[in-house]
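Okay, so here's just one chain, in structure tokens, the form predicted alone.
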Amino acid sequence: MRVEADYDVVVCGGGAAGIGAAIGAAKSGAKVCLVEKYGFLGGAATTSQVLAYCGLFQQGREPVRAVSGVGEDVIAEIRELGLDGGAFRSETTGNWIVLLDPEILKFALDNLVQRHRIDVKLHTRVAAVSRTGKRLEAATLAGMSGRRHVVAEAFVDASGDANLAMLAGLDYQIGNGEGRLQALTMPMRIGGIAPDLKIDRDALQSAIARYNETGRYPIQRTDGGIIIRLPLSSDMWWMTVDLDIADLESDSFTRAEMAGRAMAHDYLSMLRRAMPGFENAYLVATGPQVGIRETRHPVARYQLTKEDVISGRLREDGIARAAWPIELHGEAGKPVYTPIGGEGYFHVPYDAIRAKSLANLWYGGRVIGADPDAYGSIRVMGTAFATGEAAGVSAADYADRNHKTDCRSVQARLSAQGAMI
């Protein structure tokens, strides 16, 4: 006997992959449930300081875009509260990016899933899962209020950790396979700076080399890092406090988080010291949490390898863009770039979004099928929000389908949104 389902579609998780399964599938007509852990939506862009969307444009002298459909919406959205929105280069890698405000992205968020009439649960989990054979057939929602049973004709893992899968009992790897995962980054943000500041990099550069001769935490990021000045506060944005981490255990994260602010601090009254112009700067934030790069791989019936990366490889069942190069942190402070080949963006394959044993279990964002290499390509938001509208939509073509699966089918309503494949 069949039960009749709460929801099409259940989204586990309301960062950039999560936003774009979730709108693409009520775009498609789906009764859509979005769960998220925090008390606002977002991803690493609210909850890490990551103030920057990466891989909605393609290398190059001049941007040229790569992600649209539910990614444009979030930007057309910002730019409705006051952000500028637009393309920025950064000075020190030559990548476009989109500077952020993170209550602005919050409250732009919150409108847009509002729009769509999507079911957003914030402050609440996904607990345990049910699965008959190779189906999920439902959720245990934890929340504020206790435990919901959920159940729904498909669900999109964009948790950014493969909570999901790994709820359902399928196979994953940490970090690269044999347990190595990319350093964490805490950003920074730094505020009491005079807005007609000028940063200038080569005293940034000497006052950091002073620093590392005696200092408690020497900065592995002698270039400066990347800093820059946010739109609206003209806080600076500095990505140079990078961990290793050992492992997934909570004990490491804890350490981290505490080494971090640590660093952070003491990095500060550096630049009060030996910075003109820094003598009343402070501490705006740095989390709430640290930046996460990499944790758990599920497999998927596609892996992205790096010779699709660096060839740029082309293919007709692409259901997303790629376009940001392969960024590896492999050891803290010290990213290593490798650009894209053929057309400046590769295309992610629908097997690459498809649960390897489950078939109405979908991956959006860094969770992916991707080898370690292709994967430092694919884990940007920008990105994300790509494959997770894929993701979404997927999901609700296969509720519409009755349980049967169509690349074409998919593709055609992904165009009809205004996804770029």
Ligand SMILES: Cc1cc2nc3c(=O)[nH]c(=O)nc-3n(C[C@H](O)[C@H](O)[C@H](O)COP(=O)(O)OP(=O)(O)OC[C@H]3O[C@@H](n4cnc5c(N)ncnc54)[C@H](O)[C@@H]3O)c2cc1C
Contents of the next structure:
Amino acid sequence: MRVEADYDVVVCGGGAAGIGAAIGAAKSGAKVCLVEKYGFLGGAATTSQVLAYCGLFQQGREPVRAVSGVGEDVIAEIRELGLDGGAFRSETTGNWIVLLDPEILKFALDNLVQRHRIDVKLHTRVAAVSRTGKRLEAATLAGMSGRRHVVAEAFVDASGDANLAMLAGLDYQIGNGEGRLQALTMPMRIGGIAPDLKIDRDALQSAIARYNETGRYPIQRTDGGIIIRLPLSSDMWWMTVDLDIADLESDSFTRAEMAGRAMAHDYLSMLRRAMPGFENAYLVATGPQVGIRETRHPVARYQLTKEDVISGRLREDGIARAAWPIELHGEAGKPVYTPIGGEGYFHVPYDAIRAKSLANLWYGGRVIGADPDAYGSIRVMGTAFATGEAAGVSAADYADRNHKTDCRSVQARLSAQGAMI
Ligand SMILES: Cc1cc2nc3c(=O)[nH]c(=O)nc-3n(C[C@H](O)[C@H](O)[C@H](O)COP(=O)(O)OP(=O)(O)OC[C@H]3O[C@@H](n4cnc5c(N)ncnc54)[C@H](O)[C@@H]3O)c2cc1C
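Please move on to the form predicted in complex with the named molecule, as the form predicted alone is already shown.
After this comes the whole thing, all chains and molecules, with the earlier chain placed first.
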């Protein structure tokens, strides 16, 4: 196949990690190609209505920032476009988050990647890669006009699903290692309720209890689930549609998508019947796709452990801060939280973002090395910006240094571009 373009860094996936990686690499002077299979950037925030950035702040009475750099650039841009972008304390969990609007986020990310002159390929998948020995040489991109071959000095897998690592033939683990995957959730966005209506959680819990006696799809979040009124629209963002998934087969995802939509419509009918103020409520969106918490975990040179998280382990080779508590969804609808010890954050070490057996592949976001508990912390989007930025800067550094890796140089470059370590 003909080589159509030559880059320093190719990034697979345009979610929080891919944005962090592409902008981080571009700020380091690299020529960057960012490949995204959807027609917009944002990852789970825009594909699955995950409309809150977690992990930008530590837990506690006051919001203490844990991520800056590209994550902060994104917040500045959404503010420019009219979103508040400030730390918001979740009523359900007490954690600090930043609320999003998907249309503003899409546009903000378009502006940012264009400003950094990143060559963005939307509607395009990384469909194959070629390697020689311990290096990736090229990626085959499948888009509207067919397939094209691009070569690069270094690559970042920010696909969430480890698609690039899988295509490269690297080992990976599915779910917790015994094949068990965290539950899927289909966040619902509900309109048609008055902006000043205070959603009565006691009334909602009673409605759920009544529904669960005879309803078709018993609701596991009997506490009412996560409820947030979204900025601008005042729509209700509701997380109650939880689905177990047994494997990564297309048939299983098809069933989950259809079952999720059936549940969303049934739950909406329940709200309209049982909750005062919801008589005219309607479903604004369930998102282009169901929210997927975990799929494949490719093998990294270091795997973060539960102990690293709960002791708040800080290290010389840290390249990012992770500040979200361990949040596990082992049983659909019953999230369990474990706080971070020490200073309230732990370091992600350089080796957790490096592929084990390839010299020029880095990981960003939810594919970095982590055991099942640590994964419950590092997977959030605030942390994904930070690990993505570190991966992009590492890839650019490798290209600049004639294929040498140097953690100190990466740390210095990250600090110079405003990232917190
Ligand atoms: C229901 C649910 C609720 C959650 N709640 C929160 C929350 O409130 N706050 C929070 O911060 N996190 C939350 N999370 C976790 C968080 O959304 C993800 O872990 C996070 O999005 C990871 O970021 P990422 O960039 O690694 O991956 P993603 O956001 O998944 O982005 C990966 C991108 O890669 C693209 N891609 C994949 N394969 C290819 C390919 N071959 N070629 C091209 N593009 C490709 C995808 O289309 C996608 O855009 C939640 C997750 C779920 C499922």
